[in-house]
Every structure is written in structure tokens, then in C-alpha cells.
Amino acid sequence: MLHLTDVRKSFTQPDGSELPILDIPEFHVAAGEQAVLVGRSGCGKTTLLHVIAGISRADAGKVRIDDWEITLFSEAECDRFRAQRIGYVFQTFNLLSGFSALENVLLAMRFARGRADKARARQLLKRVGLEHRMTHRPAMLSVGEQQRVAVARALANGPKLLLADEPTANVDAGHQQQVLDLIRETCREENVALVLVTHGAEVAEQFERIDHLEQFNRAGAVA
């Protein structure tokens, strides 16, 4: 399902020198498999997710998702592929401020496939405990509620791969397990591969597969 081969990524520093962030000989996740990615702050976890999603281009190597080699895509092709086949839960939510919670989920559907399934959007928002907040815009929601909208939006199109960057970090304690269960149960029901980044040991220990980025990233740089 997801297969990285010889992926390298560096960033240019202010003095013009190159700072290596990723140097990954191989990383793979099978269809429907759930993996949690852990590592010290700054070891490149978010950069890796961005490279997998095509948000940031790898300097070298191959990123293959669902039999598509996305490193060969143009930027526009990457955007379309991500919308149709990849769900992404960002740390910073990236919700559209002028639209309600329901509209944010519906817009993601329209962008990916040109139509919206209002029943699925409502179901997902209900499952994250926002049945009474569907018409609220982000500014009217708490930080934790905004994160839950972001989770519902990421699952909206039935992706083949879900990437989640600290999805419970900004959710209040009472809803953290609810959000995690929603992500894992939906991925299991729909055979979606999951790569979830977390700093929380209580989250990581719920997964059978735990990958430590520093063990397979040869760059070892602070990102």
C-alpha cells in the first residue's frame, strides 16, 4: 500500500548549507495496517508525513501509494491524488474560517470527487461528538473541537491512507480516546492504512506496530 525506497530530504539553511532531515532506505505499510510513528521532537516525523502526502517533495527516492508513484506527479496531480486517496489530520487543523464544521467536511468531499455526501459528513461529526456544533464556524469552537472537525474531514472521502500528526494533542482529555477510537475503527472498517504520529506513550501502546523514526532514518538531523 505505502512503500518508500531510498527517500532523502534536506532543507537549505540561511548560510546556504544543506541540513539533511530524512534518509530512509525503506519504509512500508500494508493495506489496512495501522502503525504509530514515534521519536524525539525534531527528528523529522512531520517532514516524513509531508513527503508521503506529496505536500513536500523528496529530493530523491520513491514514494509509492496504492500502486501510484507520486514522486512522478506534477504539483497539481499530487493535490488531486491527495484529495482523493489520502486523509491528513494536521497539527494546526487547517480549517477554513468562513465555513461551518459541516461545510468544512463537505468542501473536502467536493474537492476530491465533485460531490458531497451530507449523510456521511454528519455521521462523522456526530461520531466525534459534534452533533450540536455542525453549524459553528472554527472561531466558535474550542481548540479540541476544531481538531475533531479536522479528523472528520480527513476521513470524509474514504481514503486509502490516513496520515495523522498528533491527532489527540489538542483534544481535551475527555475526548482523546473517542477521537483515537474513531480514527482506528473507521480505518479498520474501511481497510484504510494508518500512519499516526504521537508523543503520547498512552496512545502508542495501543498499537501493535510501533516504529521509532530514529531507528530507520539515517539522517538523524533535528528538523
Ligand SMILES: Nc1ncnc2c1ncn2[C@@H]1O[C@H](COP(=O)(O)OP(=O)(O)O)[C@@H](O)[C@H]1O
The other form holds:
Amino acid sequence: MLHLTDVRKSFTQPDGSELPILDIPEFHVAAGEQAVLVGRSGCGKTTLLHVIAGISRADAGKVRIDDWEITLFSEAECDRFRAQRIGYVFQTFNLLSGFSALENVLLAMRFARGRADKARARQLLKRVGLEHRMTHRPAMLSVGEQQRVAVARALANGPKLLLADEPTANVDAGHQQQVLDLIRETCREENVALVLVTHGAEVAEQFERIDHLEQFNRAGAVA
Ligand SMILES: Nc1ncnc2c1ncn2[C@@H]1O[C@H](COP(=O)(O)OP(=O)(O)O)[C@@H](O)[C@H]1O
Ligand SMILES: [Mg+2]
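If the structure you just shared is the form predicted alone, then what does the corresponding form predicted together with the ligand look like?
The complete assembly is shown below, putting the previous chain first.
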């Protein structure tokens, strides 16, 4: 369901020169497939997820999700497509600070569909163990609890693709497996393809498919 072809992405450095980060001939994920993405810090994992989600643009190449070639979309089309069809768990959460845990999930639903499914929002928060924290705003939640809200929000609209950037990095050991299980079980139940970035060997080894970015990213060789 996800196909990348000849995707390239560079950043302009402060001295004006180009720093190539991604040069990926091929990358595929099938519908409902679960892949973990690993690689050293700075090798382009977050950049790759951003390009797949249309948060940042590839300089060249194609990103296709189901029948849509998102590299042809305008920025507004990318935002709408992402809201409706892609779940994204940001490394830094990106929760809305003025709203409670429940409202954060409900607002993601309202933005994507114009209406919110309160029962599903509550159920997702319950599954991440936050039934007693629904009315807390992010500042009143621990870092690990904020990450769990971010996971519930990413699953809110029943995405077909879930991109998760180190979703358990800030979760305490006791909740790490719970968050991972929630992500994987929900993806399995709803046939959601998953690309999950992690540093944790204990997380990665639970997946059948482990992709090393440096092995299929040609830009990695020169970085
Ligand atoms: N906006 C940017 N401008 C310039 N360089 C960037 C920018 N964003 C990321 N980079 C560089 O791109 C490289 C890859 O970053 P990133 O994808 O965040 O790595 P990872 O997630 O694998 O740790 C890093 O070396 C980083 O410094
Ligand atoms: Mg990163």
C-alpha cells in the first residue's frame, strides 16, 4: 500500500551547500504489514517518515499510498490526506496544550471528518491506560502519559497507515509493552500498515520485518 521510488531529499546547510539525507531507490510496505525501521541517530529516519506523511516534500521521486501519489498533492491536500488516512505518532508528541487528553483525540477526529466519535476516543484512551486522565491537559500529564495520548490520537481516525517515530522512547518500562501492544493489536485488527522507528532492541526484535535504513538509503554512505 506504500511505495517509494527514487525518493531523494537534501537539506540546505548554513553555508549554503546541500546535505543529502535520503536517496532511496525502493521502499514498499504491504497493506496491514508491520515493519520496524532502525538506524543510527541522524541517518534520516524522521526525515523519511516526514516525506511519507507529506509533512515535508521529497526533492525528487514518488511516494504512493494506495492509489494516491502524494508527491503530486498540494500542501493543503497533503494535510487533508494525512488527517484522514495516516496516523502519525510524533517523537515530540505535538499535543495541543490548551486541550485535555480526550479533547486532543476528539479534535483530531473533528479535523479529519468534521465529527468526533466520543466512544472510540474514550476506548482508545482506556486502552493506553488513561481512563483516569481524560480531562487532564498535556502539562498535567507525565511525559509517558503524553506519549500515550499521542498514540491514541494517531489511531483516532482509523488510518490505513500508521507512522510511529520512537513511540515508546519516553514511556516508562511498565507502559512500554502496553503502548507497543496497543499499536500492533489495533493495526492488526484494522488492517493498518505500520512503520515504527525505534532505538530499542527489545522493541525491534518483536517484529518479523526489521529494516535498516542505512542498508537501503544510498545517501547514508556519504553522510
Ligand atoms: N530542517 C533541517 N535542516 C537541515 N538539516 C536537517 C534538518 N532536519 C534534519 N536535518 C539533518 O538531517 C539528518 C537526519 O535527521 P533525522 O531524519 O531527524 O534523523 P534520525 O531521525 O534518523 O535521527 C540529521 O543529520 C539532521 O541534522
Ligand atoms: Mg528521529
